[in-house]
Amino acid sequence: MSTTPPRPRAIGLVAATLALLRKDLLIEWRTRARLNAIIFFALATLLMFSFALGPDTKLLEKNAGGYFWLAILFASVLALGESFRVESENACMDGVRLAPADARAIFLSKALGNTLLLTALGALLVPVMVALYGVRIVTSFMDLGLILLLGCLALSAPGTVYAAISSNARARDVLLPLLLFPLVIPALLSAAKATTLVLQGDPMNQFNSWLGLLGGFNLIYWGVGFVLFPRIIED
């Protein structure tokens, strides 16, 4: 009499998202290479923006919200380009798909690891930009919080799906940045502009207009990289 092997139990999504978020978050506490990495390059961004505008502190504290957000945006690359370096490298992402879960959670768990790591990143900037460009927060600490996130969550979404789509390129390195920055603009810009409002005050009451477009974005583009990215890996 033959008996069959009892077949694997699905996980369901939010177990799934966890375990593979946890799983990435150790990786990175135990090496944080990365991490170093993405702090050096945002701090010396930061710095290269005020040596090269010089003397001239009006125009740092005017053009501070766009300075941070940049610095931000360019260490993405850095975080965004290692989110698939270790399946890709030890041809792990095979294991991953053969395993009884849903594929959306490996896309849930590295966008909101990456979300996590710029956040922190950003928290670690705000100080350094207040030193650096002599502004002051003037509205409060929660809606620039807000603002970090929702910024950071923007450029997590699409970053994470097109890391996914350049992990096997040769030239990864140079078409992740090609194919993110243009998608990026409204978020980048959106997220600019209020931390602006943040850092010199909002008079017009412009702050909500720029945080509901901020939020559009992170709808539209983490519910397509949700739907889309089973069939990206499979690619």
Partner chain sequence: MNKFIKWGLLVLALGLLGAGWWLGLAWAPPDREMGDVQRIMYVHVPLQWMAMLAMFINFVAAVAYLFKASWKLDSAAEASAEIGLVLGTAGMITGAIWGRPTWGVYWSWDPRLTSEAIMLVTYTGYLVLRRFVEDPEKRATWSAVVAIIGAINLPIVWFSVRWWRSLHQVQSSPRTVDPEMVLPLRVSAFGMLFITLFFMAVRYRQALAERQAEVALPDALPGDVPMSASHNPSKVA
Contents of the next structure:
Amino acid sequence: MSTTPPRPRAIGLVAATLALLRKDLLIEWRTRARLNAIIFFALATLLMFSFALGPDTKLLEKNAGGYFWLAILFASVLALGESFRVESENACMDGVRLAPADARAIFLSKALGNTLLLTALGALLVPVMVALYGVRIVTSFMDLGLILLLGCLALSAPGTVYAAISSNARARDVLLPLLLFPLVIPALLSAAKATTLVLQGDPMNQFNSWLGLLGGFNLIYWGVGFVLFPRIIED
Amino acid sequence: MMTLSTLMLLAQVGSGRIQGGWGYVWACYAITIATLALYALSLWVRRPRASPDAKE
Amino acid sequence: MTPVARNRIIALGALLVAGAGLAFVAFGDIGENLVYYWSPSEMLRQGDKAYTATIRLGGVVQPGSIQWNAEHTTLHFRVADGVQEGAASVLVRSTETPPQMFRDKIGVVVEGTYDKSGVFSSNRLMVNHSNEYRAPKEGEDPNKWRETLSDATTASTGTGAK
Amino acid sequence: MNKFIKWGLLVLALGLLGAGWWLGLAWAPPDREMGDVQRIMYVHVPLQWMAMLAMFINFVAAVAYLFKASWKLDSAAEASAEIGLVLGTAGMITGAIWGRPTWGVYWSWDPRLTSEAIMLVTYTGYLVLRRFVEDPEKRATWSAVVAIIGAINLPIVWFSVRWWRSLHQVQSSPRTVDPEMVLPLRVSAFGMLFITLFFMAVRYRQALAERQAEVALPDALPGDVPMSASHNPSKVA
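I've shown you the form predicted on its own. Could you give me the structure of the form predicted together with the partner chain?
Zooming out: every chain and molecule, the one shown earlier first.
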């Protein structure tokens, strides 16, 4: 979407985005606190599902795709909330805004950073899910990777907008899931269904349709989020 | 519970189909009227008190 | 180009992207494949793949195919693509209470599994009403009409099998 | 709006609603297939139409607010979201009750019902957000953003029955409904429209009074128009 504007400033937007993304990833890498926290949280969630269902391994196997995405969704709430808490400490956000960077670059960098984090988390969860739930990857790893990437993109774009809002509001821990969950239901549903197809075989060739639906919601979320985000942090 | 619901199901199938008519209709109208009345009440309770004729 | 105009173009481009996404969700071929229910011919075309998964099957009740066993505990009927003769159809066994509108030629959606014996076992039966609302014809009382229909289908036990 | 128009609106609304429902319950014929249960249409359909209308007004007010900030637009957005949620919830409950005798189930996860449920939760979130932000200016801007993002769902709810195969029938038109049933539906829909407008007028004035009380507080910004209107209005355009 950054190809539409005329050239000279488009490079400015991309460059600013990359610089901010690099900064965020560097902070992330130095402490690794957020990554560790959400990994353990997601692992605990996956475990909890198997405890809650008891020894019914058939049920776990059947619903593995849904549990996998629920674990990522719950972890994403933590990750998204943290991504702006870093900035509100020491008033970093003011510093970023004072820099001659477009607010849209902040959106792109934060959303991409969250996507990377969640995708990494998902990649780590896959082997755990295979071991815990006794599933196997029937179609291909490529398909699973694609779904993982698109699903995390779909969570991150609206999640970044809403995390920016809720990080400054009262009761932010309640607000973020309340705003985010209903919005991402369609994307999450597509991702979970497609994952189930990857794990259990795809007899009706529905995989590409779910993938398309997920892609469509991604375009909507990213387009709208990109336009509206500057208004949230402008003052 | 299982047996009770199964028995009820069998009883219903025996009698043909899910019966009903006016009961559902009255329920819908009553719920709607109650909702509208309750909302009107809530508006009245929340009415601005300080200056009823605030400038437009 | 002024910064304001440039911002407008960027915003417009992003909104176009969002609009394209919505258009794709709406008019892409997604609806063809990810359907709430399948028609009998679509399900039969899948062959072996349709077995054992929980699916929804939708169509019309084939005329004259409704059949209850003696104790009225299970209901058998055929769901067809359309009301015309020779449309593809599937035999359904339902344990669910049918709603009062259930009759020949009405649209239904059943949820359940299809097995190798060619019977669709359903535990959820829904009538799919059209968007048409008509007054009863001259001298026709809808309540009475339904009752007689109900008697007729009950009486047809054992005759509607195909 | 003066008092005369306001109370006149209420009387007109109640009169039309009463007349429409009387026509629907006593005068209109029962449906050939559904029988008397079909009379739920005269309450369910107007409720859903008006809920969609209120949420559309909310969307328009939110977009307008981002272009030109004013407390009036913010108040209109708040009023319409709340009324849309109330009407939509009542519409969904009556729809579920209607579903039981016709479809045979209260609820099924078909595209229409699912998107409708998502829509109601979205607007609940919107109203909760408004409660949790104290600064009236920030609340107005942020909730406008949330309203616009949430409004993505509106066309999906409305067109879901056309775009995808669903259990819910597609929208009826006068051609598919008997004239004797169209009349009560029209009358009740206009009654519901006027009662919606009445609620909106009342709720709007309340919201506006609240806003003005908020900005009148010493720690808030002075004046009727938010500061963001004066600086950088072209940011989103």
